[in-house]
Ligand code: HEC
Amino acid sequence: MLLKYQNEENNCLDCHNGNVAAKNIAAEFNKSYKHNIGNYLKIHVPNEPNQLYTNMHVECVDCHNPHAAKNMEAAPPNASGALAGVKGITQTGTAINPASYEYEICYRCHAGSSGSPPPATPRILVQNSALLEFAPANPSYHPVSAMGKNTMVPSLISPWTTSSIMYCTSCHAGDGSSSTAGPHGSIYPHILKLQNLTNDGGTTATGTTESPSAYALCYSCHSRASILSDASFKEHNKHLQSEVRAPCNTCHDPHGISITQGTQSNNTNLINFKAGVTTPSSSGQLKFVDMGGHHGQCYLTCHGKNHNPLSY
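Requested model, single chain only, the form predicted alone:
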């Protein structure tokens, strides 16, 4: 391809190392969690089929088209100029070239590609396709491809409203003010721009100390004061801070719950319990029942307590 360097990324990092371009992208790829472009060589080719990847890899040109990229801002879900001219997969699973929306570029790898790693958090309902997790027909999802369904979210911090749409990169991006807006690399797991403790390696739901920094990612959109005052769920404070000390991640599946697995009564409010630390109740049930108006019932055994059910 008449490239200056055999290692594809080096052709980009000649400039994007802080010496020419404003941001030092090279430094991002030295962080603990990253899209590991250095792991692949001669896998990405110009005539690559425009479809869901079957050979998992990532190179700079999987997200950026150096001949089409431009300085153009955009509002969610539209792709910015930095992502112009890149292939993608639509919310309906159709290949598109070029992608119109940022999430379509992410879906090319993160819509259930063979070889993709399993979810980091084991769930009662297991899903490994972001396309299915963000589908507008779902019982609940973060509003990436469409506006959210919940019209009562008192914790939202301005300018976020229940009509807002967000980017994948609203959560997955470089950490720190000097980092990049895209998901190149981060010091936090899953290439998150802020910390979100999950205790994924733990065998119990308890023992995580709540603080502004512990769940900084969640608190960047959801008011900590509102959450801990129990404005939307009267047991938030008990479960997060005062007694149980469980991470948000124990109950909430942050992408969403696919309608192919979940229901409108059991999986609203991003409820998809973490497997292993939550087990069935004494009646053999493991579910959340939405009663409407910030009321519901939980059937499970967790933090040493039988919920069969416990109502709020």
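Return one more block: the form predicted in complex with heme C (HEC), after the form predicted alone shown previously.
For this one, just the chain is written down, with no partner chains and no other molecules.
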């Protein structure tokens, strides 16, 4: 390609290292959790398919088109100027070039491709396609490609409402105020913008001590005061702070639950329990049942307690 450097990213980092362009992107890629652009050499080709099933890799130019990129802000889910002229996969699974929405670029590699990172948490319903996890037909999902399903989310901090749409990069981006909006690199696992501890203590049941920083990611949009005052789930406080010390992640799946696996009565409120730490109840059941109006039932065994069911 008559490029200056053999390592693809060096053709960009020449300037995007804090010396020429405004932001230091090179520093982001030196963090512990990142898209490993330095691990791939001569795998990317310009005419590769929109969806990567083979030759998985990631380079700057998989997400950016240096000829088309421009300074232009956008509102979610629209792709900003930095992402102009890049191909993608739509929510219905078809190829699109250029992509209109940011998540369409992510679906190139995170819609069930082999080589995409496996699920971070073992769950009752296992899913590794972000496209399926965020589909608008699902019983619940964070609103990335369409408005959310739940109209009763009292914890939302303004300006977030139940009509809001967010980016993948509302959660996956560089940490700290000098970082960029992109999912380049972070000090937190899974390239998260803010901390989200997930230690449930396993069989030792020590869990995670609840604090504003322990679940900073969730508390950046959901009021900690509202969650701990049990405004929706009457047992939030007991499970988070006073007795069990379970992390949000043990009960809630942060992306969503696919309609191909979950149901409208068992998987609302992003409920998809962590497998292993939750086991079946004395009647052999392991499920959540939404009864409406902030009422529900749980059938499971966890922290040594049989729920068969326990209702709220």
